[in-house]
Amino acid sequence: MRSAYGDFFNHDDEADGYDRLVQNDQDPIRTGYRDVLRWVIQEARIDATSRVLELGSGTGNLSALIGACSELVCVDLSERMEAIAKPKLTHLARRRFIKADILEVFSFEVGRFDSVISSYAVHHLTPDEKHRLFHCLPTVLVSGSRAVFGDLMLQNAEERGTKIEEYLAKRDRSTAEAIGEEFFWQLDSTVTELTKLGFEVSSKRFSHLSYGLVATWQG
């Protein structure tokens, strides 16, 4: 199992400079960008006694905020990135990197996590691949445990189309081309599934388009 344009989206080229363009919050694509995985942490609950799996692990700019925890596990596609990544976080001793696609980790042996954390990586995967890691996300995780994202995410299709129309309006193509290209989480759908599934869910928006999801495990 591994998504359609994990190859696509795994930011090799762009590396180098990536730490750089997140900290830009005049690009409404990163506006809210820090603020966002700050809060991703809060609302994991992290302690030193958690297993954390981290989908879409980067640049460890979200696993940097990381006070401690019994085992981190990074799932990334790009090693360049993953470079940037290894020296910031010296203080978590035990960390492990798979550089894996994040719905291919689920395949492998990795056991059950008090707390799986994501930011700005699932909006990379298809409709029907988020639904996919839904689905996977009650196998990795141990009751009363929490799934928290941070990511590009919208209200519902009807947003959708309004953000395009609103950004080409602004002459700001760029964003406008990201929300048709890219598959920005629909919140509505979203919620309505992982509640099916055995979660109680509740989200946060940071800004246009940027929002924080919980997912705790009820199973």
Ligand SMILES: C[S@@+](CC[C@H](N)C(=O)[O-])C[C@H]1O[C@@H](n2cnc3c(N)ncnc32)[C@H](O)[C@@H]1O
Contents of the next structure:
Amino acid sequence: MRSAYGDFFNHDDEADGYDRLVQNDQDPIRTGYRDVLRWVIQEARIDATSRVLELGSGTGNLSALIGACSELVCVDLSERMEAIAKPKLTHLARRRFIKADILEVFSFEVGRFDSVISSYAVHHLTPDEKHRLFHCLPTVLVSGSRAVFGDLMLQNAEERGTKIEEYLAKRDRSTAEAIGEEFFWQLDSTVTELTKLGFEVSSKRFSHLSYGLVATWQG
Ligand SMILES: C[S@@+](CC[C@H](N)C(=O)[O-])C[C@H]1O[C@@H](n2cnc3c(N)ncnc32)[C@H](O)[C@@H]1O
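Can you switch from the form predicted alone and show the form predicted in complex with the named molecule instead?
Okay, now the whole complex, with that chain kicking things off.
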């Protein structure tokens, strides 16, 4: 299965300027970016024996923070983002890039992972597609292993409405449109859903628009 908007959110056209854009901490979408990435890696508890799956790997800024692992599998639709990622990740000897949709990869023979990591990618999936992703995670995790996400998230639907109003009032139309048109996670329902599936969940807020979330598989 492929996500409905994968082709639209494929970052091939944004690749050249991406690493400059994410440095702009004044942009509400980017605020806390580096802290979020560092936190994801810290919470993923990766060591030299870990097999790691990264969803929406982009220009490699997240996996560049991994010190060592036994194998890293990166998934993204954008070859141009991957071309920028590759030279940053030469310290990770066993690394494989799969050009695929985040949802599609679960139907491939990729094996089991000690950690699944992802930053600023899953908000490109619709709520139903996130639901499908959460159902797929146990098929690649081992008991006690973690999926760690850092992404654009809001507490719930009410906060989504409030934030759109807030940014419109500040004449920041681009942030208001991003909240309205992309699929920022809704934390409350996500925690409920993951807990029902058998994950232990914790979260941390990083900015007005971003959270980190750890889902530990109890199965
Ligand atoms: C905002 S960038 C984030 C990149 C990187 N993880 C980071 O933190 O900087 C989103 C990435 O997800 C990829 N992407 C978007 N939708 C996707 C999908 N459905 N399947 C695979 N990759 C996707 C884009 O091509 C892009 O590289």
